[in-house]
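First, one chain by itself in structure tokens, the form predicted alone.
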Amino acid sequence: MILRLLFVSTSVGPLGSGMGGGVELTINNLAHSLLLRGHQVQVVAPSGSKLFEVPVINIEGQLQVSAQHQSRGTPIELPGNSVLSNMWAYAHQVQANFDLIVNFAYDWLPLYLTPFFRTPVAHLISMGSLTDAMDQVIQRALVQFPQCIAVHTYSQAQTFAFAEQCHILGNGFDLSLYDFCAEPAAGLAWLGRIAPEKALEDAVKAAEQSGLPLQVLGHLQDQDYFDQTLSQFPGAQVDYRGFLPTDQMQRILRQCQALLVTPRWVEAFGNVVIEALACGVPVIAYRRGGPAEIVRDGETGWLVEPDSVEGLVDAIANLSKIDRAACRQQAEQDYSLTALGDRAEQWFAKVLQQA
């Protein structure tokens, strides 16, 4: 059955800004995987939203203030001209046209919003647990649609009471973006949003502890704690590379030895642990969240214990006992397209059976 599919971007950033973290790459991976199959798939984006052949709406409007950066008992909000409600009053206004509506934003109004629509509404969680309210609008939805809400790994799935519920979706990528090398240059690499709950201090301090450069990619999300961070460790050799096109950075990321992954939250996936594997980049992270359910350790990479700086000092002094041909292997077993699109057509007939 082909499906016409409208995805609802997250309401905290642009498409193609870095400003939507994992959710950015989550969206495009998912919208190609299922053009493959003969989907049709538009995408609904704040302004200034870009996608390489996949055609999206952009919508005007304030933006919202990521969750992460909440407390649990932030009250809602929602800002004058909230994009996040002027893309929802868009697909509200269009619904006829689709059998089924994708959302991608961890926030409160679509959630509540999904009884309201005639076509039905799925939701990807992409974080876990953070707001009292949140917790208590998904429970709400579930009881309404039992099988609308999925999540990416089992880790993040148990931050909730409501865990046995969510349909686990994991990720897929299109390996063919990502280039194996076997033999590396001397260096490590971290890869993200810079800002406090990634924990890059850790990383920077584990590189100058280890005598080796470390590559930083990503969005600068905090430029304050980042100049902090540098001057923590005078003596760490650190290169901020930006945030790069996938074509760019995996050229930085395949000529690393490992990538360090240091979150001090429960992360719902890790997209970077997979686009490292896909290089043939081993991946050294702590045991936390949906990055210890990818990484095989003493296999793809190490899981160290969760804020130890000595464990990840550790991990890179064994690097050698790792085969970058096995890290490519893993990721194209379990993160093809394939592999996602196959998840994800499952879930919307579950979807679609209760609508």
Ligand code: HBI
Contents of the next structure:
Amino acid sequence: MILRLLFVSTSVGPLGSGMGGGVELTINNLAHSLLLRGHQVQVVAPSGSKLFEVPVINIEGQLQVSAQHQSRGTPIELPGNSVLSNMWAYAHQVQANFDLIVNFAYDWLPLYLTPFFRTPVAHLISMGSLTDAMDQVIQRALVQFPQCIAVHTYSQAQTFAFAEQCHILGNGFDLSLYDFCAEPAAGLAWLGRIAPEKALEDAVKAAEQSGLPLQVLGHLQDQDYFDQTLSQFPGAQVDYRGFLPTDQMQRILRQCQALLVTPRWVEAFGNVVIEALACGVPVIAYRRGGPAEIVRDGETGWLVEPDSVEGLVDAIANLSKIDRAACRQQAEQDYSLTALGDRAEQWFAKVLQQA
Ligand code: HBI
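Take the protein just shown as the form predicted alone and give its structure as the form predicted in complex with the ligand.
All chains and molecules follow, beginning with the one already shown.
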């Protein structure tokens, strides 16, 4: 059945800016996977947003404060002229033109509004449990709409009391955008939003101890943290390449011997893990969160004792044991746009059955 879908974006930045982290890629890839199979998709996002080949309605207003830096007890806050409330006022206005509305913001308001919409609203929750208010409002939506919540991985779901009610969506990528590289140059990569919870410092320390250069790519969210990390390891060869569009990013990533994934927190998924595998780049990751569910230890990378830099260094020394072709094959098996589209359609069908 053809669905008319409205995607309402994350509230922390325009699509294409990198401020929305992995959600930006998720929205883009999910929209593409559904358009390819004939569904209609429209995206509502903060002004300044742009997507490739997907229609975007730009909504003005003040961005939301990032949830991951809040504590469990943080009260709900909305700035004046909130872009979040403006996006959801628009969604409410046009809801009759759509069969399903999908929310991508990790925010209280869309969850709270769910029962007030006539068109069913489903939520792709992009991070693990962070605040009591969010957990409670998700739980409340689930009471009335048991199918309405999806997450990326089991480990992410496990951070919530309602884990068994979550659909596990994984993620999916247009793998034609990533070129397999069989013969890498000497060097490692680190990819992601540069902020303390991503623990770039561990990757820099491991690269320094391994005597290898480290290519760093991604949105520089916390400049002080970045400067402090570089000054902490003066012997490291760190090359910051910026936040690049996929094509330019993968041209650098594919040349590397491995991607280091060093999250301090429970990473919901780890889009960067799939991007590396798609290029044939083995992944060395802490055994924590989404990446630990994706990397096949000893086959497509190495899983390391969390926060152990010496574990990273040992894994780097054992990269020759990993077959780069096996990395690309895993991406094709589980994380293509087709695989994502299948899982999304299954979820939507369950949401619409209960509506
Ligand atoms: N914080 N308040 C809020 N809302 C979001 O949608 C949000 C966020 N922090 C991070 C974030 N989204 C995304 O970068 C991650 O979910 C990937």
